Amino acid sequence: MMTNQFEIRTAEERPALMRASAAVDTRAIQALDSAHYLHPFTDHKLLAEKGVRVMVKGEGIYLWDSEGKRVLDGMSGLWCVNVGYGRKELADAACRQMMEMPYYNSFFNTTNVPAVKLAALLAEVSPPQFQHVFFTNSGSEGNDTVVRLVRRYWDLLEQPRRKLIIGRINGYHGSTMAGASLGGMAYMHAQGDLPIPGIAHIQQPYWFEHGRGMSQDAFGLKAAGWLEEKILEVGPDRVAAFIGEPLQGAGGVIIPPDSYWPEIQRICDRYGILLVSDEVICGFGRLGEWFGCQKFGYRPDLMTFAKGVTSGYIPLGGVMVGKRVADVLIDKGGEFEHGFTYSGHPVACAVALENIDIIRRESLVEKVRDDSSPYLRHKFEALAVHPLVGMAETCGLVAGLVLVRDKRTLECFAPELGVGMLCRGHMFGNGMIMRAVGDRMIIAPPLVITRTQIDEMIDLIRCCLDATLDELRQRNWI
């Protein structure tokens, strides 16, 4: 078994870590957790029968678990804690707000400061099209609101035929009626009847899975390719919407060829329709630019946002309307039916204006894109040599890995052997938060992250790989 080397305490971790890891009773925690908590995608039979980790405490990129096993967060939590655990000056603003203002609506011709401050912050950040900000709790609530914002906007213009909306399939758009249904996840379409109407997938730009013998550029001429053949399978008339993440993150951190969003810009040009970029998990910062619309050079119509917003501190969403929409919405007037009793929550506002201001005060987006983005690159692709490993590829501070059964031919393994949620566990067992998505292994780190964390981070994968291919090798299956 591999030795956790992150087991070692410095003189001034060990006594907070043993206020917070002694304060719990993990089987009471697990037995409650058992007994009354459903958790987001999860086989809650599976999971009574294992027991839950409980988490505990949380500082810069590192994760305690109440047995006082320490962690590093290659996930960021779930693509969101941006700027680390235990920001002090988050839990402030959120501390202020609360005492001054905890809440109030945004019904009734009435607003609240941090809110207003914080739209016209966004607008500030964002690209020169996005002048205005709908508020929502989540990326879910964000990608409903798209759907609701298309659908008015060629309503207004009278163009009641504009109804489909084009996602990809594997997309990730959250996993509300609506969000799930533009999203292509085949697993979650198969529960609860989905997608709804009006709803549309091409196939994702995956040069592995699709473009292998071509090169990049012309793969990502292709993928975008499907996207007007799409469109006039369907009828130009009749389509309303494209939306697509920058990167597809869900679905195994896909990256496409630089060629694609180009091509996919020139498409909707082409046929007038809306383009709808989900920067829920790249938004602010995350791939060295405060939008991955920015990285990959595209113009939305629409933005979603969340998560990297308040660093997952508390919830926040939203949507940048683009001019366009907003100058149609403003000008032809009527209410637009749709809203939350927590939009503009201003305590999720002021930590929102607190977390940016720290991602501007400490230069985070122009530290992800000069230097931990090259860092991580040169590191993370340098563990292709490895005998699991067909592919490793890169994109500011997210990052993916495909596990192949035969580095030569790149055969993949069966998917009913789950190689990477085998390689998983070897990751959590010995201190290391990866994610796999079917035998795709990726990671997101905090953007605080160090290029000495990064070699924690870079040495941790590649020893739990080594124990994974061991373990492969024992069972016969390599």
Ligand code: PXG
The other form holds:
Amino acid sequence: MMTNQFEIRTAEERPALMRASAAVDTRAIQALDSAHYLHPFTDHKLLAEKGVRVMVKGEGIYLWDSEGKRVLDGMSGLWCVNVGYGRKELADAACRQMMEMPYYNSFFNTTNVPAVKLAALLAEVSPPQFQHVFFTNSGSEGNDTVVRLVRRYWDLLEQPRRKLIIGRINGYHGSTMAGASLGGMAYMHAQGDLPIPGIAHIQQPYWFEHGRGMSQDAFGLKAAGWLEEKILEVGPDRVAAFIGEPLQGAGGVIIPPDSYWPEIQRICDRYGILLVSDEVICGFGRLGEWFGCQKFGYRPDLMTFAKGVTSGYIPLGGVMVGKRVADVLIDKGGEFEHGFTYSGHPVACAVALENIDIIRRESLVEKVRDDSSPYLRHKFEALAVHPLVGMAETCGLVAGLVLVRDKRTLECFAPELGVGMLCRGHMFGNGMIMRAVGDRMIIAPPLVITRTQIDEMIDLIRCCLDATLDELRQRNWI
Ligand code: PXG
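The form predicted on its own done, now the form predicted in complex with the named molecule:
Below: every chain and molecule of the assembly, starting with the one above.
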């Protein structure tokens, strides 16, 4: 029998929650939301019918809604609240900087102290080839910056024919015109005549879909080979760069075989193509290393970051620019005609400095590597015995499982049944935030999660899988 996960469990939770939710009239906020607020990636007609959930309070790995219901946030917000909710140090850092100097730009031969300190600190925690950074406000803007930088680089080297950037089907690189184009989400391309010119895609390294019957290693080499095929198809002298996430997050936690990235690196080196690692999700400890490229063993020329750099407390993103590109950009001279009002925003940079300090003080990268990720792997992979689960895998503090109709043959459900969404409903309804991407159920909890909390999370997931199975049986879908 499942306990009610929404109940306030400890005396300490009560006062904070009472303060947060007492001020909120749920119905009034829902009505205003429906009248005025256009949400990202949302069908507003459907949302208006269902009514939106109002989140009011966060503490550690938990959130509360305006009805006082508690949920365990298995997604760290949207892959970003890595140090957990309610960190006063981050609020204090923002407050101090706002009182000192809330804003000044980095144009016209000026700079500000937090931006400079953060640039130096990022160079310190990144792989050694990265000594420079370009700041943006988000991951999408970071990837737009990547496109501008890559094209500028080849122009400066007087190879203007090198324009093509190769990404991957089901990769995600943001929602701006360039970000959505680099990404390989067909439903995004369908709205807005994307991709923009000069971008091509190869198939993703998803063993479950494209590699069954092969060993993981053999499949990894085959999937990397698709890059070489594309390069030879268009002509090596036309290819500027390859971009990929170390593991695909928004695409449903697609973890590439170990053989994949070293082979991608070899191919990029062979044809002199720039290698771009989109570290927006994997950066800052998520995989138990500072950056995902270190986990998978490759050496990018450019790295996009956002999310975990401030644990989502304030928007900040950017691009780490490796020596190969920075040397050309700086030595050849001439203005790089790109930047934002808020590039190097002092408040965002002050928060990032404190956030990275927390990650270091609390040894979160090492904690994930040595303790919580092996523990999560052990617990999460055990879910594979559940009758609904075809495959359960983890990498660092990211995990995904596939819901299948027949465990023996790995037969999937018909996509139109929306089994993943049904399962997500059971999760959310029972106090657990776990995302559905098709029928892949995924988590990426805050890096501060403890072993006891991992146990609690796994128990919740198991109960919700049972509830989903019951419902599928009642519907005669299984
Ligand atoms: N690159 C990667 C790898 C991302 O995951 C972006 C770029 C864009 O960052 P901004 O800050 O512009 O959103 C992301 C963002 C999901 C989901 O459904 C994931 C993201 C954004 C929205 C939804 O998992 N990742």
